[in-house]
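Shown next as structure tokens: one chain only, the form predicted alone.
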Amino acid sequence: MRTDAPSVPAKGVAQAIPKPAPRRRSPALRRAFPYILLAPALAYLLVITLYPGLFAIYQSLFVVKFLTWEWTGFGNYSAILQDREFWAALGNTALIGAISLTLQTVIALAIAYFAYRDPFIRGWRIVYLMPMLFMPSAVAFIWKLAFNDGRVISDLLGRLGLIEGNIDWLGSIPLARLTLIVADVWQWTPFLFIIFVAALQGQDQEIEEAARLDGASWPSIFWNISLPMMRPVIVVAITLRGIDITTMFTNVFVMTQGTPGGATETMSYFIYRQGFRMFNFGYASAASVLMLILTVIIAQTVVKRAFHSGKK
């Protein structure tokens, strides 16, 4: 009696077995996958960025005290622009601003320079960052310190047969607000500084040896080749270090506190005094939205000119 069995394969020929056919998304999963991706840290952003400015535009248009709520419409902003002590910290916010910006980048590009051409400067160009490393408030302390209270400047001063005596720098308006220049350049300069040495080095390097062999010295071919070159990052720079100037608080808070007469208080710490000192939340949002407009503004119309490429 003949059965009939399951035949056996061969010893050496591999059984054929199908693989299953890979899962394909639908077309449209396959769109949105990448805003599925950044749904996450865009959600974030809007959370601590879009709702605050929205809710301080909409608390601006109200006396708020506490919880008492008063519908005011402009008439925030109808007294700030009236008011003296917001034009007196705007002026501060632009002077102590624009010398210390300009300070920066002046000493940010000289020691780019160096450290870019010299091996020997450039072997120590971590330690020019050491500075932004710290934290803001422990640098206003420091400077607080070697300033006033530790009189550390004046005695330096002194042995130096500079001066006699000790000086009050925070009882003075000019060299109040010198403290806060000094603090603010020696802690951010390297911030421009890392950007314009990565900016020399990602220059086409056949330009600078064409000049060379020209004769060209480094000094020549850094200000007629380089810098040039470098001005896009250079306004970038200077435009996103100006922004973070315009809020400069920690400094004030710690060092001066707006004295002597008002002299060193920025836009940041007059919104800061009219909202947590006078307890005044709409005056206050009105000052911040007025303080981003400006700054938005001034930013827009300085990228724009610097980028501008001749064309009608």
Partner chain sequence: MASIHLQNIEKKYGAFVGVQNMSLEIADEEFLVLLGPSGCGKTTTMRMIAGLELPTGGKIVIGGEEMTEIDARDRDVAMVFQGYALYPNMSIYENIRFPLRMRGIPKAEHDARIRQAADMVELGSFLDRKPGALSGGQRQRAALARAVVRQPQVFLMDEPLSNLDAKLRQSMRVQIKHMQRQLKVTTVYVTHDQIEAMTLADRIVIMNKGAIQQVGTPDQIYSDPANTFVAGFIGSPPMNLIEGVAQNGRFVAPGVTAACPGYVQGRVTLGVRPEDCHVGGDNVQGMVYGVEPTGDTTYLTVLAGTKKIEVKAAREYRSDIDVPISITFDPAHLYFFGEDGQRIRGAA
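Please show me the structure of the same protein in the form predicted in complex with the partner chain, now that we have looked at it in the form predicted alone.
Only one chain is given; partner chains and other molecules are left out.
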């Protein structure tokens, strides 16, 4: 009774629903399928990134005066490496970038440390994020107004009794650089903050509690445990931000135009000036290629070293 009971309805079911012929994809289609899926993204990359990139490399080998292209091989490169303006721009980028990035990282870590335990932080996150949500050119114009044209900052400092009269922000090299740093820090600290808070909130709470019971104070927990655990996240965030800063252009273009005397001219602005002010397209392309190589090498080394020593 027990053994044959289930077999009868099973037969009936099998007869009631005719078994469909198994579907087969043609082998050609099956082989092509991954490429078909990749095609749209690849097409986009080709048009937006790869073609201009290759074109720039090609162009960098010529002296280009509008429609006349004159082969020069590595002539542009050797000229650039002897160009004092190029080295100055490189130095400016490194200096402004390093100070700005350090300040951003420290401020973002500090705010994250104080903020991440706050249960209301979720509600307030959007406030911290606001500067990041504005259009970069708009931010640059606001800071230009605040520092130079509108003299808002000078006025505020004057009212606080810290200075007398107006500061000519573009009149001194350190102050001009400072304006770029302030603008960048203001706009992009939130980016790092939000990443650091997420990293802190993702850490195992038990570990923090264990440290607490082991007798550690909050600052010491942060320094000895949370921060080392955040290391990979910090490295990636700093790398992303670093690449961004290396290509800093908008603020320079709007606020300082490289003045005074080229002291705030960054690499991007140098390339722009060579290409679109002086129309040395080949020269500008060569500078771009050099900068790309430099950025890739630095980013690669930083990330690799950080992750390698983290794993040990």
